[in-house]
Amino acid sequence: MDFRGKTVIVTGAGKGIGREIVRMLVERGAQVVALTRSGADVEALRGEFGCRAIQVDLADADATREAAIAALPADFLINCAGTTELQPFLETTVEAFDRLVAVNTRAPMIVAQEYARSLIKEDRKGAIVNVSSVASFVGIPDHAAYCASKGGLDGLTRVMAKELAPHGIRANGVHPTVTLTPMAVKAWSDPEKAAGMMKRIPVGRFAEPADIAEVVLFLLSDQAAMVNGISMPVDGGYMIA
């Protein structure tokens, strides 16, 4: 997949899946505009990949919209930023719930709105990939707010796909299983809990960031020109186990 001459916005670009997506895109010729919360990650992204990098806290709606506008114009958008907070359902706080929905659901909406408005105004086609999770399909203990936020993102993806496709903008969701990122280490550090999850994955391993990034880039590409509105698990068979 060749992205020469294309500009791609990537949120959550500083670590994990987002960082791997940036690496692959740059390797394949794209210009990347990276959104990340950490100042250190901004400098690292600029130094290592030569991309534009914008520091933004996606929990702040106004700052998110400002960053999205600053990132334009762009050919493609990947909403990859995500956060989690491990709390049992009965102990899930309003503060944690609101924070996860703000970052995992509301921020993708805001960035996609500005991206799509720009393309429609310029009469250009594009594609959006929202990185969701298998947690939007199943109930995972201690992930009430996370599951809800990713389920909300899936609903947004379907509406985007239906409303934006007539303008030449496709939207799809990618749903990773546990992927070996810093956030996953935080969520699955308990060996007993991790072993139970691993047993449900027929291929016998957790995902690597590159496993997810390859699928994301495919969905952006012209090879996926007739793919719109899907929720694609990248889970080693977790959903069939």
Ligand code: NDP
Given for the second form:
Amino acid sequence: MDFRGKTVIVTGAGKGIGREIVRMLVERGAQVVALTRSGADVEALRGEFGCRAIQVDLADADATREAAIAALPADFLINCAGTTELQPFLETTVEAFDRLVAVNTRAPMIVAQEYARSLIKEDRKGAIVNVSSVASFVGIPDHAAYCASKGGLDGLTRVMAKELAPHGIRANGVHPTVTLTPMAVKAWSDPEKAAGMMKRIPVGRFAEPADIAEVVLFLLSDQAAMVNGISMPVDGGYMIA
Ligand code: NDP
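For comparison with the form predicted alone, would you give the structure of this protein in the form predicted in complex with the ligand?
Below is the entire complex, every chain and molecule, led by the chain shown above.
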């Protein structure tokens, strides 16, 4: 996959899967515009990968729209930023629920709106990949708000796929299983919980960020020109178990 001459917006580019996506895109010739929260990551992305990097808290809707507009023009969009907080269903707070939906669901919608508006105005084609999770397919204990936020993101992906494809813009979702990143440390540090999850993954390991990044780049690329509106698990077979 050759991304020479292409500009790609990547949210959540500072760590984990987003950072690996940036590394791969730059290696394959893309110019990356990174949207992420921590100042240290913004500096590192500029220094290491020569990205344009914009610091933004994607929980803030107005700031998100401003950052999305500042990131344009772009050929492709990857909504990768995500966050989680572990709470059993009965103890899930409205505040945590709203925080997760703001970052995991609302921010991808806002960034995609601005990206698509700009492409349609310029009569250019494009593609969007939303990084969801296997948590949108199954109920994972202590992840009520996270599961709901990713289920909402899947709904958005499908509507985008229908409404934007006539304009030449595809939209697809990628659904990782546990992937070895800072988020996974937060969500899966309990060895008993991690072992239970691992048992359900037929390939016998958790994912590496590169496993996810390769699939994201494929769905973005012209090789996937006829793929639109899918939810692709990258889960080592977890979903068939
Ligand atoms: P990490 O926590 O490792 O990295 C997330 C990135 O998103 C960080 O750069 C973080 O910045 C950024 N981010 C989070 N919240 C905000 C915010 N409010 N504003 C701006 N940037 C923000 O996560 P992963 O790489 O593991 O996850 C990437 C995506 O993959 C997420 O959407 C996640 O839900 C999904 N996923 C991950 C799985 C896993 O096991 N790791 C499994 C399934 C799905 P900062 O650190 O500065 O806050």
